[in-house]
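One chain follows as structure tokens, the form predicted alone.
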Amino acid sequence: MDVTTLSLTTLDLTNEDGLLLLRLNRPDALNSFTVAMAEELTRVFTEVNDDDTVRAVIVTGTGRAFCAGMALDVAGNVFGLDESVQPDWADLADLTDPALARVRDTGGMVTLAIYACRKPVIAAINGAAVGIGATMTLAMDARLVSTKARFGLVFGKLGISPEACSTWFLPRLVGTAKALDLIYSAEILDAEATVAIGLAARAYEPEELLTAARELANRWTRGRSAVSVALMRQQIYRNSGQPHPAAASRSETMAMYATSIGDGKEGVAAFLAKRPAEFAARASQMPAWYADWIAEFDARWGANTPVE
């Protein structure tokens, strides 16, 4: 699987030595978010799991914006929702139900795909990131910002509520009190304020942003086992919310066993021989128990997190 061969209209993909540079590519519209973009992002973050040439994903915007939020100049419901359906609470018990396609939060589809991704994901926020442009980055593993970046959770000003699973991710990143202030105030933060509140690791000059993102991605993934990285990413996100640490021990036991008889053997041998390891495992071929673990975990919520 070569994810860069996908036919896409709103995104541009380039594989640079194992780092997938994903550019939101609607520069004339400040990369504003559309239903088509949601579908394409969901597809990329799902199918990249089977592209073993990709070690990590870096997301940025083409032109001067990262993503200026939902495109509001389209006909009908600007969020792409079918107003004739009128779903009730029970209808959303299973988010994988195809009948919900036109009532699902499209941003949530994207962030659940990012959440389920087996590759580290880094946001390189080069300009305005507003609404879904901000919330989609909360599911990513790091946010680096340009000094020209702006970050805004502006839902209250539009009379709507947050989406893209942001009410799950945001408090985990900044704490409940700061999350509430960000949502209530709907203020647009500059780069310095975005770093200060804990939403970004650091601000960079525009010409340094992608270099910094690549350096971070390489630090996380170069010379690492792809399966080990995938397992670590998924366990941190899924186990940290469990009510008891014993739940983490179950998946950690399986992961430790699988890696100890897989790339772990090469890792130990390389360490003892004082040479670089040559790991062979592929994230497209996870241990047999992995799909059962993900399916059991997601069955509790009816989550749309494909593992194929």
Contents of the next structure:
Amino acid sequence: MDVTTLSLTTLDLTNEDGLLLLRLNRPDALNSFTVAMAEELTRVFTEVNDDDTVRAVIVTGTGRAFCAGMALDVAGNVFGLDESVQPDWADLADLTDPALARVRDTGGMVTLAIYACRKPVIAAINGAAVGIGATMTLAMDARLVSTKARFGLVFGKLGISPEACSTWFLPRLVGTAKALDLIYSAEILDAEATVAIGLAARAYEPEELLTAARELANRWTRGRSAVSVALMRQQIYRNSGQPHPAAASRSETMAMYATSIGDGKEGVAAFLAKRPAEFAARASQMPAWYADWIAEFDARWGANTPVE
Amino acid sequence: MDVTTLSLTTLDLTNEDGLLLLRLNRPDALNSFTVAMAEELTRVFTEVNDDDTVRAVIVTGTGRAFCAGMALDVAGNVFGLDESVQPDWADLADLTDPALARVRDTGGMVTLAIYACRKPVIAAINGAAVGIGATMTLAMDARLVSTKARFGLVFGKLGISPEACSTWFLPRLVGTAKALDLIYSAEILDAEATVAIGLAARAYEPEELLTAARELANRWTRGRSAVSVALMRQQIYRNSGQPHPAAASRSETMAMYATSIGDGKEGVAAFLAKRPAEFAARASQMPAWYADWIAEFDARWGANTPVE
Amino acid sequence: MDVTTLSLTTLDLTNEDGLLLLRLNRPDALNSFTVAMAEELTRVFTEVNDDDTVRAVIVTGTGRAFCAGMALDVAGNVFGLDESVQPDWADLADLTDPALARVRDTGGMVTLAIYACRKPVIAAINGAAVGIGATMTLAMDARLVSTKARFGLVFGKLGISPEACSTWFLPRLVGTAKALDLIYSAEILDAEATVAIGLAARAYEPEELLTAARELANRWTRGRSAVSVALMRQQIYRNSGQPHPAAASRSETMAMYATSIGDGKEGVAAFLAKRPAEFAARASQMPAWYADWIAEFDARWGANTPVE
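For comparison with the form predicted alone, please write out the form predicted together with a further copy of the same chain.
Complete assembly follows, chain above in first position.
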């Protein structure tokens, strides 16, 4: 799988020596979000798991914006929802039910694909990130901002409500009190403010942003085992949400066992010999238990009602 | 429903142009907490959901204290508990069982009503907030302190244990390590210390405290859709506690759908026309799915054992 | 039970007037972690619950290291795992299954014993804390570091994966974003960096480290009810992980009831008389409901699948 061969109309992909630079690519429309972009982002964050040439993903925008949110000047329901469906709560039991296709929050499709991704994902926010342009970055592992970045969780001003699983991701990044203040206030933050509140790691000059993102991505993944990185990412996100640490001990036991008979052997040998490690395991071929763990986790915790 | 018409003996309510100023009103007793106050607070935070003239609630104390905790100089069990009941763990399966009425933590009744409230709640801590006077504010959306505020999680010094769901709210506000230190240390913090540890947003001169609280409440709710605000509040509290972001995507899908065919139409139109929005939806009449979501959430996660 | 009478080969225990000083005691090997050390730590953190002479535990290292991690220069599987077992995910359903004895992450055994401990636990990190030497401290209630401390979550560099329930504890201490950065980066932090990132409370001169740890332990436990302290500790860890605050209200109701008819009576009387309290309850004899609460909690949340 070479993810850069995907046929895409709203995104531009470049594999830069193992770092996938993903550009939101509708510069004439400030990279505003569309249903097509949602589907393409979901596809890329899913397919990239099977492209072993990619170590990490960097998301940025073409031109002066990162992503200006949903295009609000379209005809009909501006969020692309089918107003005739009128779902009730019971209909939501299975989010993947095709009957929900025209109803479902498309931002949530994207962030759930990022959640399930086996590669680190870095947002390089080069300009305005508003609405879904802001919330999609909350599911990424770091947010670097240029001094020209703007970050707006503006839902309240439009009479709508936050999406893209942001009511799950945001409080985990900044705590409940700051999350409420950001969401209620609905103000557009400048780069400094995103750093001050803990949303972004650091602000950079515009011309330094991508360099900084590449350096971070390399620091995280160069010379690493792709399976080790995937297990670390999935365990931090999933186990931190479990009510009990014993549940974490299960996946950690399996992950430690799998790597101790896999890339860990090379890692320890290289460490003892004081030479760089050469890891062989591939994230496209996770150990067998991995799929069982993820499937059980999604079924138990991702459903509306407990699985019997 | 006009919440200010409730007949109350321990609280004083004023509706100031949409902001409900709720004063703990036993100034001769430093507004110390009683079973009557617990019942009245629970009632107000429940009934206010049906008073569409209220956009947000500000809680403060009459006189020099905020709330000095339980009155400890009463006869019998100072916490108002019936010592003859002797419940065991199985008896707690249903917290609303009338048999538990004289046993149940009354602070928890109050904070669970605040948790379920559809309006933002701001604590304006004007003086001593000790014991339940401190823990009740942890369930509120922001804590503003006057320079005369004192904040004491003093349970350890009395040989008792924290209540009012504070073992749930506190770590979400300040993290596990600071929560343990605060609870173990049982010290009384001054205003500066509450800000330094992240419990309070900012300290104000006493005469500026209510003005600041009103400004914050207006910044959060003026010109907003009451249904949008209610959905934002409930989703931040409930979805951030879910183990999996997919669960958040369900309520977000319903919330986005509901607002996109409701106040969101006016919000987008006003935004495009660069005019102020005039929202019509009322928090007393939430969309139909809302009650189903809340009921399922409470049954699944609020019970001791999984609901079959 | 006098925990200092346990026969131990890798640990040194001293009861200093109620503070148990636990030294990781393999100084010739930089206190590196072994299966024997895992079993002894698990035993001490379990048995200490029944030693009423101990109020708190301070963990430090003998000599210049805290704990340099697993000894990597042993023959066979360096993590002590039996490579012939080849467990699959279903085998992990019961972590205590004896068939998993040679497969299970030993660090997780230790941190789950710390999680269940009824006494505050303080890490006094005197030197290198690497791998399991770092992760075991994440389950402790505070980390004090000497200026000579080094803290390394180095799993990524070895091609392995974090253990000891660290994917559960770490994000609760520093948030998701910092947790990911620490784990991906796999760098060794100096004392200052551990404080800056919020992992350690403060850095001390080496000769002041144990004094500071003793002062903190005394501040937390001297003149306190041992049952009150145990209830506070267990409720902060367990209730903060629950999805719903109502669940916290259950244990808080029982804890408040139990202490109000127990040590709380003395606590209130002493407070009103302005004299020091003399508490009598013992953590070796928790109230009857306590075991039921813990058992239900572990069964419901610690298992892979919901308990029917």
